[in-house]
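Only one chain comes next, encoded as structure tokens, the form predicted alone.
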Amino acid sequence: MSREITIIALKYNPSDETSKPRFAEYKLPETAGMTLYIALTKIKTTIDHDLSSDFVCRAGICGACGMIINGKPRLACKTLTSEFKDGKITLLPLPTFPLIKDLSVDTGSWMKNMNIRVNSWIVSTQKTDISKFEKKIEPKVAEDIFELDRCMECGLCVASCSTAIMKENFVGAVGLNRVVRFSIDPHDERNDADFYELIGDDDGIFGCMSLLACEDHCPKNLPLQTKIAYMRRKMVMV
């Protein structure tokens, strides 16, 4: 026999002057293998059509469903309701990002600005000739680049970062990860001094307080701790 679970979600629409922040409580039967994504979808389709939250892939690939779940930033699609023994789950939107409505936040604008700030693209004077093979990369280097490219920019590392919460312009672990990714790519012609101009300040690599909540909450288990330390050592030497 399935148990009844209780989901408590923040309800607030900042674009509506009459809206006041409040918590709404929803009770529903738990089903086998139920994820928080499934529970929220059921709530929105059968109980409260007005509840807002973000979902795309449902498989931990897009990162759209990030939210604060019982005090921790997590992906709703990768969170089983069975994990919560008392059957009570409290949901809040991710901090640091502009609130759209209820559990929905605008991570896209933040990520766009971050990528522009750290010049998140290959910088090269070489002209691309599609009739020729690309420059070869050693398998180990390619593997390291692919590992960092697995970041889906879900924002959980930013939401869990004390520096990001206190400093509006901090690029966060996701931004530092992008810089490391291009610094090890042999196609990119920038040197350490060039990257220092992008992140060599308190809003960049030197703003990190090394609390490492970013790595603790990364749903892709990226080596953020190691890579941030690696980049800090390089920047100190510039």
The other form holds:
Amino acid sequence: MSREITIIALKYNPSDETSKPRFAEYKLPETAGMTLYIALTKIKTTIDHDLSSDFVCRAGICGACGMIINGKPRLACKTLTSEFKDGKITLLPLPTFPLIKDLSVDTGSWMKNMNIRVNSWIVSTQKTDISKFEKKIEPKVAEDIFELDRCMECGLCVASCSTAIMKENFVGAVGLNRVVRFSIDPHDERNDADFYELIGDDDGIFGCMSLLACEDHCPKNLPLQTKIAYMRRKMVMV
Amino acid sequence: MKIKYTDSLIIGGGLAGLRTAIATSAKGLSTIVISLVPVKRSHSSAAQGGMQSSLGNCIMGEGDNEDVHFADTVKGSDWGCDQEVVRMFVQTAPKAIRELASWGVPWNRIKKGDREVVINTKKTTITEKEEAHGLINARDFGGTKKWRTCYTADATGHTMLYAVTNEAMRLGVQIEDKKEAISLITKDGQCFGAIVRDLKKGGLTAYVAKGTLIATGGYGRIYKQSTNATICKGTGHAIVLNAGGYMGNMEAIQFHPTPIVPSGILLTEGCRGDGGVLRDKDGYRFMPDYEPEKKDLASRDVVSRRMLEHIKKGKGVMSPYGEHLWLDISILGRKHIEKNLRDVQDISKTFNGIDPADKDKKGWMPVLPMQHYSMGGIRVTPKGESVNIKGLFSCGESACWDMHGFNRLGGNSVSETVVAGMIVGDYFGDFCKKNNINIDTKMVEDELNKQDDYLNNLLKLDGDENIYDIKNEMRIIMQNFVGIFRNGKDLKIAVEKLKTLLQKSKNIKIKNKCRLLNPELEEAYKVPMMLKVALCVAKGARERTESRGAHHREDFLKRDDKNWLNRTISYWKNEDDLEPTLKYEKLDIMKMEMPPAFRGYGKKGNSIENPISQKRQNEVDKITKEHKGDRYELQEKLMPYELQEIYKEKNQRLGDENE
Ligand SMILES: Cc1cc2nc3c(=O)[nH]c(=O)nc-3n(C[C@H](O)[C@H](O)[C@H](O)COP(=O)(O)OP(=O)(O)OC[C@H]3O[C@@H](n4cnc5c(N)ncnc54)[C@H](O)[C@@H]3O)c2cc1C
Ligand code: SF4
Ligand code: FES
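Structure of the form predicted in complex with its partner chain (previous: the form predicted alone):
Below is the whole assembly, all chains and molecules, this chain first.
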């Protein structure tokens, strides 16, 4: 038989002067295979039309739905309600990112700044003739780049990082991982000194205190600590 | 009044919109891209399988070229496509993929020597050539003669979208996320921009532009069950409809056989490719009864149809989310699954708590055919401009350009987005450059006020309808009456019911009166938009009394080239109409490079032939027979088409010297 679950969510609309942060409590019957996406959709369409959250792909692919779920930063669409034995789930918006409303936060602006900060693109003086053969790449190298390219800018590493909470401009594991990604890409002409220019400071590679929370919470299981350590070794030598 | 000016306004930041933005900013035009969500979360990121492009690098792609890709695409479309557009597309696709490689997409690369693959459920060894080592690899996909689908594991859309966004950022394209276009600014058949709602604060701003391009993706969410992201609601189509713009072939909707229930997340075709089977509530493998030859591996539309037919016979499995069938890959064994179908396992474990490698029934995954892709869309010329609104362009899934006709091939869609971004983006840029507009601020102000009043009035409505119920009902109607199997009776009911819902949506009541961030208010203006799109689909389907590609009529089982070799145009004649007006655009067989014939799969002899097809075929045969010269010259003789010179260039391939 299905049980009843309780979802407690922070409600607050900063753009409305009369709004005060409060917790709303919702009770609903659990269905087989229910995810927090299904549960919140049910709440939004039947109990509280005013609840805001960010779901796009609802498949754990796009990185939109990060929340603090019973104290841990996680993707809500990939979280099953059945995991919580007492049937009580408390939801808070991700910290560090500006709150839009309730569980919806502005990850977009933060990620945009990070992308610009670390020049998150291929830098090359070569002009590609697109009707001719592509540059050959060792299969293993392509796979290694792909591994790091899997980051979906969900921001869970940022939300779980002590440095990021204290330092507004810290690029986070997501930013440092991105730099490593481009540094191993044969299409990119930047050298270590160029990357040092971008991240060789306390808002970059030297801000990380190696507390490992980022890697613990990364839904893509990216080897963030190893990669950050690798980058730090290189940057110290510059 | 808040007004923002730009040369090019691009609505939608998926692959199509962002690649267009790169084209316009390369021309020195100021460019703004707006998107409902941070652009890297656009639905393009969900594409898994890959991108079609006839590089012909890998051994199983040997001999591939534009001609083969062209033929596959035209057959796939069931001859509903614009063949000139398909030519533009296949010629540019190899360039698109090479460009993407230079922007950092880590395409899977070929390793020389032997490797083991599974072909027709049998383990086979193939040997990659020495000179291909390090070039872009490709995999097999449905409906293609060669292995042509290039990929980055199962996250192709993700890596493509990141590379294109990064390049757009490098060029300084202004990307504004959490912004929604809610109407177009038009006057005397010309578009001057859009009214945009800020989804972070709730306010309205007029974006005035020399040219406006819509790249808002598909409209799958009008269906109860869809593989599409929650944001694929067709609002981009609706704002064009509201401005009087034409849609093309809106009834052409693709359904995929094996999304998982209830989440609708896609499970790749590879499950069945490797030997997995479908089962019913009794655990019975039913596909061989329907399709003795191809069984579970018949084409997407055929399998989807058979599955529903079987459920209608009472063989579906009941669940809290409705009926479904099972997909069984447990028979492949744990070792195979954990190596070759890792992601299927991950999805199934996470979302359904089922490990598909578990023996027997325990490992079966619940599946049901669901809406997957929108072939129809904003009807545009080969240059991407709306056929009836000047200064308005569209590309990507939102457009009916029209290279997919009534069925698109897997891997051809992400490919279309970037290719169209290149080609249409260039034409669009030229238009913006030439078009010096005189802005009539009164007109801008009028449209802004109109939308402002509209939202205020929605809040004031004091009816007894609930917008969530209306939406839910619409999605169920689409699911049940405008689905995979269609017939005149159901479609008639659907159109009438949808009309009633559209009427009802004017008689709602919104509880929360907040004008700024109010999810209920958002539903209140979006649902009528979705209803208009749904009505175009339903009415188009009702009138089309034939079966073509994914459009299947139980009461008209044949493809009818005599009467229906045309494109449905739907539009809103008067603002207050409750249904679209339809008309038809004829396809000219005498201009086709490949006149209508048998697709090579599906039932043979299942079409009503047009005598002109044979006449044109004879002509084509004659030209081909008498032709002296290479395949490029022959193509030019058969069906000349216009394309930018840089994109028309010959594509270099291994073995070119043998041609
Ligand atoms: C699960 C799945 C897997 C797929 N796999 C493949 C595959 O392997 N190969 C393949 O070729 N195709 C695949 N497809 C299809 C392909 O992914 C899409 O057709 C393609 O990515 C669409 O790209 P687009 O740029 O046209 O639109 P999208 O990527 O959908 O982008 C639309 C953009 O428009 C914005 N937008 C929408 N409405 C508004 C509005 N009113 N105002 C402002 N902005 C708006 C959105 O925010 C978004 O940025 C798949 C589709 C699905 C559902
Ligand atoms: S590194 Fe991991 S946790 Fe951080 S943004 Fe990328 S995917 Fe999310
Ligand atoms: S909604 Fe996309 S990851 Fe959760």
